[in-house]
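What follows is one chain in structure tokens, specifically the form predicted on its own.
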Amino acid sequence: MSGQMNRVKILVGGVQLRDGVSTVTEILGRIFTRAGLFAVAMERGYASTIYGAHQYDPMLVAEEPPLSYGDPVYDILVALDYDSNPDAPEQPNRDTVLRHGAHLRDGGILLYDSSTGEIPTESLQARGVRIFPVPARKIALTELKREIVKNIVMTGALFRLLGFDGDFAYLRQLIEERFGRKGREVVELNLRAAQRGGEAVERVLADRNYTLDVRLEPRPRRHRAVYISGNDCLGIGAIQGGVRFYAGYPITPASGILEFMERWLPRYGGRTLQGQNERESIRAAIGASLAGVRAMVGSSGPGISLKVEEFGVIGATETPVIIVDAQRAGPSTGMPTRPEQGDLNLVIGGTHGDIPRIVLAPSTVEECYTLMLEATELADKYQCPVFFLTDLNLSEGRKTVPEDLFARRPSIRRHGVLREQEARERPYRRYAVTPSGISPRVLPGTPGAVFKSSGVEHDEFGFVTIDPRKRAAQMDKRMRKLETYLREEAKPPYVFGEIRGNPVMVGWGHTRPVLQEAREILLRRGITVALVHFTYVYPLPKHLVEPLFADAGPVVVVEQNYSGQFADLLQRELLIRTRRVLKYNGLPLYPTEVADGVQRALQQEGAVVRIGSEVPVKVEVGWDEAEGN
């Protein structure tokens, strides 16, 4: 870490909902972004239990946009906990250190709350780690008389370690924005807390004769940017794309969308509904869409499973609805706060019978905005469910995004909606059989037409029928939409590198940044490999994809589920053999382990390499006489 400038990976850990882990990383991310740096905090580490579990938020900060969040190797470990580890009564404040000390880089920095005493750190010191015990909670309680500012004490200490914001100008601005309405005293209290944190670090530097060789310097006025989550980005995209009704039911990690839409959608003339349950939510979205507004619903895991019957209703009634599936580890309740890509089979096959459907999966926070704009258009045009697949890390993770991303605001044009004059020109047939499969529609109350909508099989006018010819005609018409979509809308996957004759990594959805970095690692190892990455996931645009793989070497699909759901789709549609690198232990993919997995998969035809299955090992950071180990 010698002379490390403007690139540092930090992990902040503590007790969930008590130590303010997310509050600290949120403050850091916003301040670093305002300082012209790029912050990436896409890995979310928390439990589904409400209180008392361990929580950690890693954050990579860099001068230029990092390719991904990188490997779990940290330059600085910030431990906020002070009494959380029941297995270590003598040093109860070392839970974060026990869990993550092994991932602290040799020569790194440990900053921890020493209010309940100093912890054994001999093994870390033997690796050159510099130890900074700061009694943050004690300072907050005894000197400042407000425990709540202990995290600002630690923030000030961290800034001193980074040589960043020495006069607290950035911190002052943020604190004034957040607490200014509470009075000057609150602002000054927080600034005093930050100053005390810096002073505590100064004392350690003097006592232990440490030098600091990691530093963050602001790069102001390079760009205007925001520190934002995937959920917020897709919410902005939905509103900009014309969505004026959103329904949801609280469920991790989709709840953030509901909160965002409740706050912002009314300001744009829309409405948000928190349904009494998952099915009520999607039914409300169907009703809103039939009434004439662009509608969206969001959920996760079992919430998506509960909506399956309505998928069929949307397909049969030909109702435009966007369905956001913020994937999490399943099955059943699974691991609500862990990421996975396990819902692909559900969204491309869920429901009885066949319906047209489109599946999109953004690969970055930025694409949560841009691809949502396209999702709103596709749903409106093709009058079918459009699934929008994120996952926990992409939904809740945050990163620095240039503000000009949001300058793209397409004009909104309603597709296929007849006005009165058009409806009177000829008999209105809601489900008219057309070459494109797309039928005209009217909004309820349009003079000259009778509004019809039916989930039961129907004829062109919407009347119930069991006539075999009419049934076949309607089924053919509905499914023909996908042919039109593939011809007019579907886009090819991202391609990085030369495919011809070389091994090809394949991914989909949020994994693109990690796979790009894994490819860079493989190239440095002398392994030439290309990357093909899909965001237009289903239906697969075979006419665009088949030529890509015609002369490819071994195809290795990397994804976060047990079976390789996208690999199955690729194999079925393109009739190519795939090798697989799979991870499903609840942790994100990391670049080096992906590179290692791909390298192993390339050694054997039909290989299935499962990564991340090593049993976690408790790490001792020093001799503890009380425990005898």
Contents of the next structure:
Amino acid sequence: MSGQMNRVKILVGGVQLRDGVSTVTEILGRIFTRAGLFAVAMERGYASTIYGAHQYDPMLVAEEPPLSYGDPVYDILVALDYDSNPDAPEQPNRDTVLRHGAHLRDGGILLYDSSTGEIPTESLQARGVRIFPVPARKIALTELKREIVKNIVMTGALFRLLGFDGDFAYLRQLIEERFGRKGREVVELNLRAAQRGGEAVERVLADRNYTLDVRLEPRPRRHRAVYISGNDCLGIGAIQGGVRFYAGYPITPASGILEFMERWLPRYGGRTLQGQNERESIRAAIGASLAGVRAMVGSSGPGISLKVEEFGVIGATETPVIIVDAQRAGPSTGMPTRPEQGDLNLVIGGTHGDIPRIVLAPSTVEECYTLMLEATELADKYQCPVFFLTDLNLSEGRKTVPEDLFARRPSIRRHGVLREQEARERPYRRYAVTPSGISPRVLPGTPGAVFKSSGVEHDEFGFVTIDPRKRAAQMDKRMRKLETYLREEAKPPYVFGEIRGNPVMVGWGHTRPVLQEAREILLRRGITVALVHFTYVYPLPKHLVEPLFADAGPVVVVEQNYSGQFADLLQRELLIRTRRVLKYNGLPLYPTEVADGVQRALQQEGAVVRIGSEVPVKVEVGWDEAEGN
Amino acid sequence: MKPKGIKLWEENAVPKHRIQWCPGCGDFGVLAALKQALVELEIMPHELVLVGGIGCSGNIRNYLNGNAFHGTHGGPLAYALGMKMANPDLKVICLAGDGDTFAIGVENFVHTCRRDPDMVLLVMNNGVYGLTKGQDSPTAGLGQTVEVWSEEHPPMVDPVLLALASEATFVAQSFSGDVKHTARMIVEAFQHPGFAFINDFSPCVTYNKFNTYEWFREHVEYVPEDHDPSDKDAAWRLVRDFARRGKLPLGVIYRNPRPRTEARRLPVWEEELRDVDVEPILATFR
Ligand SMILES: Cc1ncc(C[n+]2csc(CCOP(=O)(O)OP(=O)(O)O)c2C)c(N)n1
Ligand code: SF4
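The structure above corresponds to the form predicted on its own; please give the structure of the form predicted together with its partner chain next.
After this comes the whole thing, all chains and molecules, with the earlier chain placed first.
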């Protein structure tokens, strides 16, 4: 794909907490967004917040919204690394190149910080890669006297390579907004840094006789857009959806939600609690919900595991809570900074006994917002746990999102919460047996009604019972809510292409853009496949799904976990056989490998294709990223 | 509207003859004291939330009028915390056992003392797990001389000391054999602006054959009139002095409200949630 206009895939790499990798990509994402382009930076390559690990942030920029972040093939590699000790045997300033050089396309561009010496690049040059050594840190330290501007030197250099923002108008504006308060000098210093980066590139161009074939041009558009993460989008959705109590305990990759809520909820009259542990968080949310507030908690696998006992409380006491699970690679502490879809079994099965529950899994950053609006309504209406499954990439990845998405201001409906007048009308029964399974709530403090709410089996009034008939009636009533939900609310999966007689790819949650792109790759290869993608994951809307698969060809479920948790659910619910394409090595799914995997799975009944596990992964650097978090 | 007295508290409750406590259980005294206190405080049942622990003691929530909630073992304080944060106007009291509070729920006890939500915790301390048939709780061994310890049988937790060390702002002790005094403590606890903890000695007549009513009567002693509960040093001294004499102080041991930020009920109704403008948030992502 050499030289495509207005479509570039960049990878910025460096030493975590030292080189400012995400500072650079944050600047790039915002500026490209302001320039009317679409930036997609969903794959966040980082370790737990520990100094010194390798960090990388790939970003695809295009003039039309890209389907997905695409394959790991880069047009430009920006290596911010430098050597702090040039005598050390391992040279960090080669890290980005060593790790990602192989993914640089033939004829691509390597821009690296050559402050502590040039690095060997013969093998890249042999593939036509143009090499741009820019001594950014040296320029920053010796000429500009401020090491911190080294990243702006690199940004200026990158913009020059892209032929973008030649007069640094976009950059100037962003810098003025950021540092304007610190005075003109700081702004000018930054702009000089950008200029020096541009000049350094000019020099290389002249010395080495390179020509440039990638280019990014602004496409100013009428509507504004934001450069935003899934966590932030679901936070906005929660606030618009009426959530006014949030509780969390810090954990990657859900901490961003806690930070968002701490910052914003109070401005909308709400409160955010950093729990002293995972259980305090969810219990406080249950308490707040009992008092009438729409309440939400967020965590990731290890924290969700600790909350499991409260799933049952929520289910049995019928106290609505939205539970966000920003999944990361398990089991145990697993890989805290790597994506996975491994918590499905936990959220559909976690608890002793049976409870009604709803599981939603947004498939894009935008859906983190729109589906959260639904989640807030569903929890309120069905008085049960509503799980909201994202994953590390979707939670923390950022993307250009047009603002008209947020324009609709949903009006909130309180479902089945009695006010004083209604509450006084008859003796109140908290767990009244109803045809829908939903019993009206009263909030504590409502004159005229008193409730007894309990996780112990209870009668209609909420008093403890072990009477077989009352128990059955209450269990039936609670579980009947799911029938009501399936009838009234559950949405069908996305369907792309013609299912009848064709092989069907199936996915769920955040992988949809990649699977859509994989499907297009397969179509280009002459393989007709349909894609069925689920965001309303559980309970599976069987009545809507079963007809879809009635005359389908082989079904291949693609997901990011070891066993195929969704495939198991599908098999169990629909009594169909599935083939599986599974990936769990900690890297995101990429379109081409998915297409290859599906193609292989189609060759054999019952096939399980494990991406990235047949070939030992080449370890290029002796030590590995850190643990913890 | 004035409460109709004790009778009001007997509505919306399990009838007396269906109460599932052993005859003579200390929890009966707490139930009586609680009703007296609520009448005195002129609280209305709909304003009250009784958050029960899991155990014989936690069942008290269903034995009187008022809203009630009951979730997991060890959880009451955290549920109650959320309720109070959501609606500061509610009157919230947690009613739990010593196992619930100091074993499985100790994480909540320590941090609730620090957080200081404006609510009451009354622990019916009987030194055993009553509901599961008499196993040792963390407060087992009160008043007993033990020569050697082991991992299986460690020294007991003193709830009062733990509360003081955890920065509780109100710490009182009562004995359910003295209903009037217990009621007094409950009233004062509700009047305290912050987290008020009452450690109530509530004999388990079935499983604790050592700490009986008679034993308690011999060992309890009221906090002297001249004790200044607002003085933390005095509180520590008092506890130490009583311990040295093998006595258990009854009364308010420590009371010292902390300055608190104002809190209001969180938005709940449609009209409070309408027309939310997220523009200020979006502006930070441009
Ligand atoms: C998670 C969990 N573990 C164990 C139990 C069983 N259990 C019920 S009550 C109880 C102990 C009760 O002791 P305490 O809190 O002192 O109350 P008491 O019955 O003495 O009033 C236990 C262990 C439970 N309900 N939940
Ligand atoms: S077992 Fe003990 S605590 Fe439980 S009801 Fe009987 S006397 Fe009371």
